[in-house]
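A lone chain, given as structure tokens: the form predicted on its own.
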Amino acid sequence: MADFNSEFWHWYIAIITVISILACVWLVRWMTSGYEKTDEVESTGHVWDGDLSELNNPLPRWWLGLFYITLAFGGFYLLLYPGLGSFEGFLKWTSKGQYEQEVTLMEAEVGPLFAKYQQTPILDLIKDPDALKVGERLYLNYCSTCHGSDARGARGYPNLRDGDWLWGGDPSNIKTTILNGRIAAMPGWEAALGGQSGVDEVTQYILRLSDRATIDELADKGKAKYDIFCVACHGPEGKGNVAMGAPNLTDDIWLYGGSITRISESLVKGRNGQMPAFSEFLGEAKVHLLAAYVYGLSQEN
């Protein structure tokens, strides 16, 4: 049970819960008392189809007993487990405590396995089928939500199979990315570029960088603007900068889409991407194995 900022809420919940259970006990007794056993059964007065009457029979004893058993179970449960405000229950059980206990038991069982893999270089792990199977399970549990079960990503989530890496694709960089996470940000440039016309010019130049058909007049003007506003991150040749997570604009691989509309949108609105850090959640041993699996995916092509 969460800690309350005020003692009022503890008593508010506890009192209402206890009163509710006692009220249910009273209601069952009241609804089932006062019946005398007779040969005739009183009718409620409800009649259907001419002669189908609803009778006021008392509940069977076994059915009535189930109500009392349920209420007694509820009271007994609240004595043992949390439920009455901030009262912890006599067993002192918490979901957090159970989770930590299960994690401890699991770590005792699988910890030596991950420790063994942690001592093995990533370049050797990608040759071990058993290690890759474990890495695949880690990937599916923790990475597939964003990068897809096939690791081919989606718009805004990198493809891990194409060998194109924003922050570097060698084993150490991949491991660092998973351990510490990454934050990438590109500001919107519409105002700085002089409005939509300037955005269109730089868009055409970016298309030229990846050897695509362009409107030459616009692309020439876009180069001048690119050399002022974009070169610091993407480089004079547009090949990007892995130290900053700035993408390569010459390889025709696009994180947010490579159409004219998508490139223009990126320039106008900017882009913000973030990958969370997994160091505390998974630990270095599991991250080491996960990095080996991810690195292996990019070597399959």
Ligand code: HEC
Given for the second form:
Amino acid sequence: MADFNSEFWHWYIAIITVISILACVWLVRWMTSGYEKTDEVESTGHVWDGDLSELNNPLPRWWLGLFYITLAFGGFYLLLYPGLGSFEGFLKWTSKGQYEQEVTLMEAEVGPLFAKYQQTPILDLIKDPDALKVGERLYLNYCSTCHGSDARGARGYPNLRDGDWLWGGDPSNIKTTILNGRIAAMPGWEAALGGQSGVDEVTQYILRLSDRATIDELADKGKAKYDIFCVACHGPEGKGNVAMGAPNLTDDIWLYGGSITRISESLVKGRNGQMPAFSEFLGEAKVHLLAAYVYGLSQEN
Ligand code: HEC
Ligand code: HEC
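What I would like now is the form predicted together with heme C, since the data block earlier showed the form predicted on its own; can you produce it?
Entire complex below, previous chain first.
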């Protein structure tokens, strides 16, 4: 064990452990020796409730035997497994070694299955209930913390079932998203829009884009600003752009909320959602299955 930073701790622990075990042996022997084999049972002299007296019997043999067996077990265990300071034990067992052994076994078992799935196009995988079941399990393990166990997301974490996509909903888009991750980059706009009044105007225009009642005078001014600052990413009609992960602003689906307060908060603070990359962590075969699972969810509606 390289966990000790000096020899001292190795000896400190090893010596205290050995002394403790020997002391237990001595204690058991001391407490159980000195009994004469007689039919008379000695009383300790303690009496309760008038006639309940405490007798001083020796421990039954089987009980005593159990003490010795536990002590012997402890001794053998420390010879075979790590425990005595930095002594690694004659079996050379390590938790890392055991983990690696189990992973190798597991890979040998499921490797061919994943390899087969990886060769299957996503459009076919979504018709294979077994593949989707594996995909679901992977999803619950690795994705549900952010996207929710029902994949309906939360504020800032997109709903994966609604058929509305920031980064595109084709099987290949989804797979790229999971493999490489995505970083959305929308800076804050307060300064560029001329302070809070500019933010209010553009917010009104966004309400108009999503077909809601507006204060027309403000929305008209907002449109002029939108056409300067926002079209590059959200498009002239506000339909968004999957190449940049810029959301469609005309539908009723909001990543950060569609109320006036939330929209102006998006404009003032900017928004920078990040989807982590999974290619290294999970490998392409698992990502392929996950992409099939997520694509399958979006096809359910
Ligand atoms: C550089 C590209 C870019 C520009 C320019 C840009 N945006 Fe964005 N916008 C984005 C991206 C990307 C997101 C998604 C952020 C995320 O997913 O975290 C976004 C998100 C938003 C949202 C949140 C949408 C939601 O679903 O909650 C609003 C509202 C918005 N933008 C409005 C605007 C307005 C108004 C302007 C112009 C003042 C603008 N954006 C300019 C890229 C841009
Ligand atoms: C740490 C949180 C987190 C985890 C874990 C996570 N995601 Fe995401 N994911 C996000 C965020 C945030 C976004 C939105 C990025 C943005 O704003 O553009 C996103 C976006 C996505 C998108 C794109 C959605 C769209 O509308 O284009 C897909 C697909 C996706 N995630 C799938 C997954 C899968 C599958 C997993 C599990 C392997 C996963 N995510 C794990 C946070 C996470």
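If you're wondering where the values come from, they're calculated on a predicted model, not measured in any experiment. Positions refer to the first chain, counted from 1. Rigid core: the largest C-alpha set superposing within 1.5 Å between the two forms.
S.K.: Since one rigid part pivots against the other between these two forms, find the hinge residue among 242, 193, 110, 152.
M.R.: Among the listed options, 110 lies at the hinge between these two forms.
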